[in-house]
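Starting off, we have a lone chain in the form predicted alone, written out as structure tokens.
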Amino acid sequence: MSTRLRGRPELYTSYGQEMSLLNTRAKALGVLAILAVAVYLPMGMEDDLLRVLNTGLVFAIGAIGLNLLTGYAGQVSLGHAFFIGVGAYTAAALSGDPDGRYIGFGITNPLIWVPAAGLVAAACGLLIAPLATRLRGLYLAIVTLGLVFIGQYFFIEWRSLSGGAQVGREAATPILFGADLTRAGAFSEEQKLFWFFLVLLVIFAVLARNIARSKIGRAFAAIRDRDIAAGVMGVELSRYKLIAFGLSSFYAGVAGSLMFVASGTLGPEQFGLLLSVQFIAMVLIGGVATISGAIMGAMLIAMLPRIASELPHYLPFLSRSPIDSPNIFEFELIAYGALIVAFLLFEPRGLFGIWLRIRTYWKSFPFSY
């Protein structure tokens, strides 16, 4: 017997069902259907579109990590790009040629360098967290913003690791069970990477969802809603803020290790403020404190450059050249800010909120008013 009242979404009489991973049959069937479509999707799609989706899948892992920190724990961070850079260079160093110009250990198995990149980024997050946990709000945002500029300086100057500005180095090479995922075979490079990224996204999304519904997740929510009251009730603020920074940094490191696998190269200039703004946009546009919202926001931001590239066909005054103005690159920058403002004003719950409205409407149809 179902303990959810029919036609009333998110209204339960059983705490156990409310906290379960897939608490309704419709939700379970919906998730299975989405995964089935996603697995089959690469078979009928062109590689250039798959490349956009691959970027979205990797972005989603990083966005989930930022959502754990900012959405669930309420700790505003503008330093996500720094931890992504740490993960990217850790993976590149582990996978790199030991006899090459840059630091390399020749470990090409992603089952080693992906978690290693996350752990190194998490270690950096835990080192910084004791300072950050003493602050909140705007002050915390400014401190984490400083990480981006400090990180870029070290990435540029540490040439044996990064290759220096405007030069860069090769990204990590994923060779899984003897198969190079960046080389075409029975399946194209983009198809193999899509399935690889999809599996990782599912794993990390389920892990984050379990964290959110655990004791740690409830502590995060208490700190976010009223940290003073949470402390009075016995929640160890410093401990759980430390955990939030560590988890967020781990996810960022994993995303960074994968972000440049398809392109094959990375450079210090790619881990600037714009990347942090993009991840903030993913969280705000997708939906704060929702795992599915973070995934939807990441997919939208990943598709934005592709959408912008098509605009000159419909808006002739836009130029494709970065020298001429106005151009599609300027439009892309404006779009990030415009989308954030629009969603904050008209739909603060983001794309997840829009989906919730649609779902609620059809669940209560024809009495939707």
Contents of the next structure:
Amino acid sequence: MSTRLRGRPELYTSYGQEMSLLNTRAKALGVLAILAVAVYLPMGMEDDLLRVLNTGLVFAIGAIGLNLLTGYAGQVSLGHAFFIGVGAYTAAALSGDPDGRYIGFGITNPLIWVPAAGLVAAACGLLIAPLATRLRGLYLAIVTLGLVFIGQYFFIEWRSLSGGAQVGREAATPILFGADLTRAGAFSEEQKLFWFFLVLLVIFAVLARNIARSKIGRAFAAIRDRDIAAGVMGVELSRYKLIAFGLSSFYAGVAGSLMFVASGTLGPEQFGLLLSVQFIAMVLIGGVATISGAIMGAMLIAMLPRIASELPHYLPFLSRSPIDSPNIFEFELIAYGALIVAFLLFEPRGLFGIWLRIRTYWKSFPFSY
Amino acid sequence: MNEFLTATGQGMGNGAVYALLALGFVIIYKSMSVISFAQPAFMMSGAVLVSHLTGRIGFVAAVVVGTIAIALVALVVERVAIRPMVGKAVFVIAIITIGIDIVVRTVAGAFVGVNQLLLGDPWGLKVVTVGGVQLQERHIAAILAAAVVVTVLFLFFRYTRIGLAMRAASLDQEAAMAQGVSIGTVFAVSWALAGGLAALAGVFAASGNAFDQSLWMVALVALPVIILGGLDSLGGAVLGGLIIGIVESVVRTYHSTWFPFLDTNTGGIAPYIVMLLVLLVRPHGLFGTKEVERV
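Since the structure above is the form predicted alone, I would like to see how the form predicted together with the partner chain looks, so please show that one next.
Shown next: the complete complex, the earlier chain at its head.
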């Protein structure tokens, strides 16, 4: 049945063939090449650049989660920061020192605290979902925005967990198979964390891609495109919205548990509206309803602070000090906003759309269509 | 009792600010069914602009110039970033307004810097005591200003050509176009109105104490207000603003009596809790139109 003809990469003879993850030879080779480069990257890169990429890998997991909810299922959420916070505090509490100042259980194995952080965040997501599934569109955006404020209040208030405002607590420590990933040994901290995050990102990206091309993903797309039509066709709206919320919160929790591993501390101020907007920006800049797009967007947003800090070399009027104005931090914020607006106006499919355009150009070369 | 009345008066003062902001949200929502998240930025830039102008041309003139200037900024924003997106999904436009908000707010914030700014308003923290109830002058001023604005808006929507056109367009866009209403003008005027209202709200929100870059957070309280009042009801925005303002202020005053086990004041999140309750019980708010789905 599913034979392939040589030299006809676009000819599919079965549905399964077309829907497979790596449906063309070029894609299979490309993914392999990217993975090989990614695995080798820490060997040939400076640690400070690697730290930026590490942030990007963690952001990517969170962005994939938001993309499942906002991109695939079409439910705009500004509350991602709250679920990231839940994940971060769950992980920090699980791996914290039992005799320390804050809640801690001493479970330092990330194979336990990463899924646990995801599950607790997912449970919070499911708690809120019944309210959220009753609402659509902009109402949902406003509710989730309120969630960020209420969540931040509880993070600040619960001092034995979070340390309180302006104080913070230590983040989760990853001790995998007896080796502390945040201590330099045979490999540096950044290298070990990079490989660890990379493995997790690949697992979660493939998982999300599989969800997106399964029954659940098709139901999400139907709800996004026209929820009434989807309901008429027999898609259970509230059930699938619940699933979308749970999944997205799970990813957010996982991302949250990893986000502060490198820096070692976290404070309740970090889970504000800006973090949510950053994740929205990642999804929109990368490409709505694409996994690879979410990863690209996350990488770009993670690199922005680094790009901004390099800019004063070229633009001498930009200051590095937050006291002067214009400074690099203002530039960074304006870049978020301007990128969101520019991509939505000129390239709604995001970075992934740009890639598609390049690909189509070469695929149909020398013809323009 | 006096404590309660004082809190209520303060809440009404804050509520007037929320009402002005909420009116802007509602006017934009009525004209293009989009919630503009750019209002906080317009509000903050209004306050910043007025505080920079006051020293040169006096407070009243600064408020007038600042309001008109921010209305013009909103007009430009609508023309450049929003108009090309008309007809696209509303949440896309809403997210564009988030992007605009960040840009405008950061630019306005650059003029604040790390210091605090003084608005230069004539009221300061002066207090009038009426029968044991303390009222801040700036709150009285805010309530009066809101009353004037609401009256003017009412007359505007009732008697002017463009006001009538805006009401017609919000009722049925295509029918209004068939009658010769220019929808582009309606969009432009609604954004300008919303920008001006936000700037005016910013002036009263920033009056009294010195203000810093976190001033914009005040504008987000307008979101619970429009949920409570109804997304498409101007009257709802005013009443909702006052209710939310009073609830917030009363909870803030009685926090230590009601919630002795919580250290952080709950006044700040009270509006959002009210919002969640309203959405559970009556999603379309007090005066909003119930959403009817037609296939």
